[in-house]
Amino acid sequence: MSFQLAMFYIFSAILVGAAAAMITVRNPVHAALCLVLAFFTSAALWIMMEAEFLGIVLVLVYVGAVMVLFLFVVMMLDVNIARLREGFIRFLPVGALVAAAMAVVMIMVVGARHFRIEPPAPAATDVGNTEMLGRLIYTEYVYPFELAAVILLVAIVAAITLTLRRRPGTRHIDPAEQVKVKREDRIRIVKMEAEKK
Amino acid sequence: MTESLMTFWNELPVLIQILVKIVALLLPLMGTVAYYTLAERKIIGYMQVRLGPNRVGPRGALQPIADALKLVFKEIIIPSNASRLLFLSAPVLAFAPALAAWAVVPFDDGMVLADINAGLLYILALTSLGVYGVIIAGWASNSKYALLGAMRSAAQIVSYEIAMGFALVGVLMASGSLNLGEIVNAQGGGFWNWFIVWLFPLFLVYVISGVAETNRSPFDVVEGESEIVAGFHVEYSGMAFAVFFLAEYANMILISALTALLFLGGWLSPLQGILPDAAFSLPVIGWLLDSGIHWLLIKTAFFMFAFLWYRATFPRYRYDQIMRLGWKVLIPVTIVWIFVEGVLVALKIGPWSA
């Protein structure tokens, strides 16, 4: 067994274990951390396939930003674990159906021919993965790329307008106003004669 | 002699070679971290007209060693309701990325542990992992002050990472590479080719968000001694506490070295293109004047000093002001400058004319 293959099996075992733990552990914070581990090991697998850009961006975006905010929310919430787990049996058939449908779709899209053990042959060019992706995204696929960006922008605007509430009567502080304050606005120097004893 | 050494080196298994290189990188780094803490106390002491530590060794020179010994022998107290495994793994999670990021930092032309194509992305990804140590420490301690510190840290680091990433996009556009060695070589030919000249706003953004990313004063609301005692590491003692400190200082040195590499030409000499070529071939002075690792160390040391300087100079930012600075000032500045840079590239002005 080559070194690369051994690493593949180690990372895959960690990935499957972390994914299984993520849906079975009781504590939501532990579940989120298991998901982080799963992301991290799948990034390692991608890097082994010479897709270093995708791997590093997975760590940067999902592990470094999305999961941090996820943890942020999970830690602040007082999640009632017992209530989350009730109805597990009742929803199991629906859940299993959805999972099976997703698995079938994935297999049809990805194709069974890619399920193989030996690593793919190294790329013929010495141009990096990052550079190749950049060339493709900004030339051949520029319209799909821009469309995806616009859809994301619309989603951001929608999320903000849905959750933004203006509550009248709160003592709102505007730091932009505060940092503009000059010394003259706040203090007044008064010259006084010394008082007689 | 050197030949036999080289053959001996090449005979060694690759794994041993890599391990030796890692040790050769980390030992000086750890020494620098230890003496950086002493430098901090001394320099801030002088800035505040105090003496600083001066009891252990000549002029306090052995103070870091005394501190380390004291921390090693202290008991590590685990709060009874803490999540044990996470509580103990948090310092490791804070420390490991701070060290692993050094793998792609070049010290001289070709003098780098791992010369990978996506070096800049790797650094960005690893520095964003450091936040997990802080968040997990805050949550696993089961203390409200620690949790408050962790929440502040999560919000602050995620916000400033965006500004930092955009500043790096500017560097990437100017150099056309993600490899740190190639980024430095793209700045060759004299100090007017350094990226600080054309990317000055991005340089400022990078330095400011670097201070925020390392949770240093004036952005140290994560620790906020006067508000939340010590923030995320309030429940830690002994070596577990020390590891958080080591991570913080290693990160400060990393950000300083990166600023030097990305904006100030790394190991390139500022005298390039000014002095005649004959000056560089003088026996000893020529080596000193020419590009080399010593220039990188000098530039790094300046930014390391600046970190201490900020701490002695600025009052702590308020939390909402930190968020305003990150989102409403730094990010717009970077976007505008990336646009300006794009126009300059399109019109072939400046160093991008080629």
Second form
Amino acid sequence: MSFQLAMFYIFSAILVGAAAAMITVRNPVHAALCLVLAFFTSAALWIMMEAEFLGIVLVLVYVGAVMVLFLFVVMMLDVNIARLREGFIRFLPVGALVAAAMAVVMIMVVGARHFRIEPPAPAATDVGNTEMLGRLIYTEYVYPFELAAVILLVAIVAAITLTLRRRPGTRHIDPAEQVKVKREDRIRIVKMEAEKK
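Mind sharing the form predicted alone? What's above is the form predicted together with the partner chain.
Partners and other molecules omitted; one chain follows.
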């Protein structure tokens, strides 16, 4: 067994374990951290397949930005974990049935025959995969790329909106009231006589 094949099996095992842990743990913060581990191992697999740009983008965009957004929203939503634990056993048969159906469909769609494809011949030009990907994104797939950017913008606005809700018992500042403040409302000058020795 070669070193590259051994590293592939190690990263694949970590990826499958992190994905399984992500959907089985009950704490949403732990699930998000397991998803971060899955992203890291997926990036390592991309880099092993000589798709360096996709691996680095996966780390920078998903781990660096999207997962921070996920953790931010999860922390701000105050998810009641005890309530989630109560309904876990009740919905377990339905969840197992849906998981089995999805596994069957994935095995039917991505069977063994799809993996027996000859590797593509190397291109005659000296253009790297990053430059080729850039040409494709900004020429042939420019509209789907812009649509993905709009969807990410909507997700950011939705996350900000979720954090701006008012909660009882928390202290907040009204900017309109701050602007109305005058010096006389904040400072009181007291005149005192000087002490005599």
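In this text, the rigid core denotes the largest set of C-alpha atoms whose superposition between the two forms falls within 1.5 Å. Computed from a predicted structure; not experimentally measured. Residue numbers count along the first chain shown, from 1.
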query	finding
Displaced residue check between the two forms: residue 155, CA, 2 Å or over, core reference	yes
After fitting the core, residue 187 CA displacement of 2 Å or more between the two forms	yes
Large Cα shift (2 Å or above) at residue 139 between the two forms, core-fitted	yes
